[in-house]
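Just the one chain here, laid out as structure tokens, in the form predicted alone.
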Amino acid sequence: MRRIAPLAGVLALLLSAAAQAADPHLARNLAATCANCHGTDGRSAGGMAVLAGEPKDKLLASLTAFRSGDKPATIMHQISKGYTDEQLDLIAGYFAAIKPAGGAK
């Protein structure tokens, strides 16, 4: 009984992970947070930084540097230390396959 219950936390973690990447839609359900301040699909009306259409690499930087503490921001640090590397690249790449606003992109 002892050897089959780190066993059993082991396959739930590996199910979990396959269960992501099977998701064709995670990147957009994990961005979808980000709606709320930065607009529908990252298209910001003003007062906050339009993230559609944006370099992948800037936005995973910009990520990166708000959960290290590294970028100034009001609520970003909090909202960046909930992600794994792996769920803010996605986040990233998402909003970089997004045209903005007027199709300038």
Contents of the next structure:
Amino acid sequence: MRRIAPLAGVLALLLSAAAQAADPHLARNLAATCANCHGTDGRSAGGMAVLAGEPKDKLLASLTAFRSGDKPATIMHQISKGYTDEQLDLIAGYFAAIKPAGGAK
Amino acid sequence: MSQHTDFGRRGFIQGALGVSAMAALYGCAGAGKGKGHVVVVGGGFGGATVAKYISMWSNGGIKVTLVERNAAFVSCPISNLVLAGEKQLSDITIGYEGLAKYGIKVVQDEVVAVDADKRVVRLAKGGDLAYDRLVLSPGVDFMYDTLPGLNSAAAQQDILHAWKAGPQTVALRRQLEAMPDGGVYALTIPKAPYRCPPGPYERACMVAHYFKTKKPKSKVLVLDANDEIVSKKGLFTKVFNEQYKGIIEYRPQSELRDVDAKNRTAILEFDKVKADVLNVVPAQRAGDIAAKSGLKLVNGRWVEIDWLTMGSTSTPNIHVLGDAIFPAPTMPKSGHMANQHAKLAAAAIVNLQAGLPPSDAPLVMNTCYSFVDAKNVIHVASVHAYDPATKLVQPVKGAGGVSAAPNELEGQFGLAWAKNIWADMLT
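We have the form predicted alone; now please give the form predicted together with its partner chain.
Entire complex below, previous chain first.
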């Protein structure tokens, strides 16, 4: 399995590049599916984690830990399983580039 | 005709020329911003969200007019807490003024007719609005014609649905308050699909919670037309049988056939049930303006749409959102889902108005929190991704699920969910 991993990585990159070519707004659209709970563009209105402006690595680590079950959750372990690696990567990248509410990034 | 066309057809044609120039740049400078005028009918979870996101994502390039008959938005989610006396109507009421900063024009009126050929809608107060694209997000209307005894204004004044939050919510609360201890509250549930699958069971719990704390001799009788509890079955069954043992009685396969409004009696196939407070949630279909504008319907009730754009499959330039559509497999009719439909439609409309194709990989997800008492909540969640083979959004296997048990942490998340989704649509 280990030998396949780099190949899978390349494949994922190609797939993600193809997806981005299909619609340049894919990351924005996917991130918008989080906004119901986490606020428009991840600027939480309160009571939920702020995603806007969080480092991409940190967001991605959280999402993958939710998905694997390593990070305890009430609901995110179930929701994160609905997104592919490429989609989670796009989402984390999108929120990382947003300025948090009320402050410059 | 066409009195309100300050950004009408001429502007659209000029915009279209600009669009081809932008389309030429597509790929190096990103997508065009889109032009034209979109009229949105209905300012609920779907309509308000699509108005905001079209404006936001087109950077104001697309003009948006939102037509809503009510002065303010009143949320169905959390309204069962108002029924239980745990919240006030003012806690679930939000004005539309927050949409002004996006350049959205909010018109308090009702659209009474759609001319799809001329691309014009007629307003009840008089005048027409021309559109390049029309988004209908009218929610549901009730099929009172299936319940002759309830098919009059007088009967509907006594026997409430409270399935659209607002004055009915307050009126049903008053009926519950006026009911003497030892009385029976009966709630009838129509066959699925209806708005908010877990909503009736949450309502049964919240009314039982009120009775348990304030009128302990009273009963909640649930008359469900369905074969079993439609949503979060295991969790609700446990709550009914344990937390509300002796208070809630649940009767499946008990379809309401008619209502004797004067005697507050539910007429079932083999039985008549008299209640002190009778709360009838009637069968539903797409809201009038969507159901009666010549759009293709499924089962004569729900609008058939294309899942890449939320566009009507029969009528160009008309998109339909929320509870009014024929849902994709396992997709609930919920406010959360309507908000997700709105973002799918907004992304597609902004692309289409810029001469670009819609995304070929839309994804939507749902979260629904139900209160079982003032503090404890259970959820159901799901994720639905577009499948090119069936041309539908399909539930993603292995994703989604329900709470392990009612818990206070999700009680806090349930309220935070409401705060955030209201902000996502209205501010």
